[in-house]
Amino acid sequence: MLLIKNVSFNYNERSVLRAVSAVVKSGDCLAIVGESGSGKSTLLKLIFGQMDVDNGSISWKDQPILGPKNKLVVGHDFMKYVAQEFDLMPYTSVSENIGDHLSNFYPDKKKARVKELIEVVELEGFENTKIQFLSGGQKQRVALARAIARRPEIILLDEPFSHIDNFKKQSLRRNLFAYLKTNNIACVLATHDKDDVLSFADQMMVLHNGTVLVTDTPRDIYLNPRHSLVAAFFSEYSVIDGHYYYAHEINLIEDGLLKAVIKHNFYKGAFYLIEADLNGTVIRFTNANALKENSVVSLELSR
């Protein structure tokens, strides 16, 4: 397993991470979320050994992860890291990039393996296209396929779907996480996208200003956010009597104790997001139809 124990890191005397701990078992996925600058990417770099921890330790299967002070060549054979800057060979083809580190002793096996990976990242038809002619999203998919080509024991992903458009993102996400789980590959994922987390992560860590706000299953954190940062990550929310309610947990009824004045309607496709004034507090809830502005409605809380 990956063991992160009380890790702290400073940059130019500024504290970036403080006493961060986590455990990730083989085949499990830990999603790290937080605002920009919260320390997500820094933590991935420390796990990879790209930088040295100031305090604490990181190990994989009891093998210490060493940084530049103790290891001349950054990285480990059992681990792959897909950063937001893609490390690809621009003047070679998609197939050549993906198969770069695969053995040439068995060309048929190599060809079959590259074909399998191209299907995982949905790049059929681009096998012979040079990287320089690909879009940012296509390059990101090549980087993902390249990272899993030799079946690492653990993979680190920094915003792995950030360049990929919505037309491909959903199916690619399902393909990749299914592949990692089937092949028992541990995953640590830094992301801003709740869809990377809810359906695929086994654990979720929320970082805030370099410290761990909470670590738990995505389901438990979603159902009991306890912090505005956590609630905002998942959905629109309102604070009523000191409790957090997602927009879908506030319902329109015929007559009730909660009275609100409608201010705005926002069309969301399958529903409207309604903004209203509840005793001087702005709240937001969902409804099938738009509501007349400045009208008074009754609401109930479903949780």
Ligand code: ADP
Given for the second form:
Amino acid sequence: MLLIKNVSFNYNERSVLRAVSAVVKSGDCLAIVGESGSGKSTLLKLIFGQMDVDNGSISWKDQPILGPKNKLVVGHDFMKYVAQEFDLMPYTSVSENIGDHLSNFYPDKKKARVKELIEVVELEGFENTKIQFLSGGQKQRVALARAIARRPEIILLDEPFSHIDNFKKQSLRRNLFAYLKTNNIACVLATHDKDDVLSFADQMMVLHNGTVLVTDTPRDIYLNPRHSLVAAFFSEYSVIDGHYYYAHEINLIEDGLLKAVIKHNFYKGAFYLIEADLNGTVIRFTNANALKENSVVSLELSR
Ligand code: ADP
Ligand code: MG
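Next up, the form predicted together with adenosine-5'-diphosphate (ADP) in place of the form predicted alone?
Okay, now the whole complex, with that chain kicking things off.
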């Protein structure tokens, strides 16, 4: 397993991570979420051994991960890292990039493996296209395929779907996480996207200004967010009597004690998000239909 123990890190005296700890079991996925600048990428770079920790330690299966001060060449066979700014070979083809680290000893085996990887990241038809002619999202998919090509024991993914459009994202994400689970590849994933976390992560860590706000299963954190930052990560929410309610947990009823004045309707496709005033507090809830502005409605809290 990956063991992150009490890690602290500074960029030129400026503290970026403080006392970060986590455990990731073989084949499990830890999602790291937090606002831009909260330290997600820095933590991934430390796990990869690209920089030295100032305090604490990181190890994989009892083998310490050493930074450049103690290890000349950055990188390991058991661990792959897909950085936010992925680096590929621009003048070579998709297939060559993906197969770059695979052995040439059994050409048929290599060919089959590259084909399988191309299917995982849905780049069929682009096998011979040179990287320089790909879009950002396509390049990101090549980088992912390249990272899993040699079945590492653990993979570090920094916002792996950030350049990929919504049309492709859903199926790519299902393919990739299914592939990681099937092959028992552990994963540490920095992300902004709740859909990565809720459906695919075993553990979730929320970073805020370089410290860990909470670590738990995504389900437990979702059900009891405790911080507005955490609630906002998942969904629109309102605070009523000190409790967090997601928009779908506030419902319209015929008559009741909780009265609100309708302010705005936002069309969301399957529902409307409705902004209302509840005794001077702005709340937001979902409803199948739009509601008349300035009308008074009764609400009920579920949960
Ligand atoms: P995230 O990935 O969560 O957006 P980062 O880990 O990239 O956050 O950055 C955390 C903090 O460290 C930010 O305040 C950022 O400005 C700072 N930082 C990142 N890289 C460097 C660097 N090379 N030198 C100095 N400060 C940096
Ligand atoms: Mg980052």
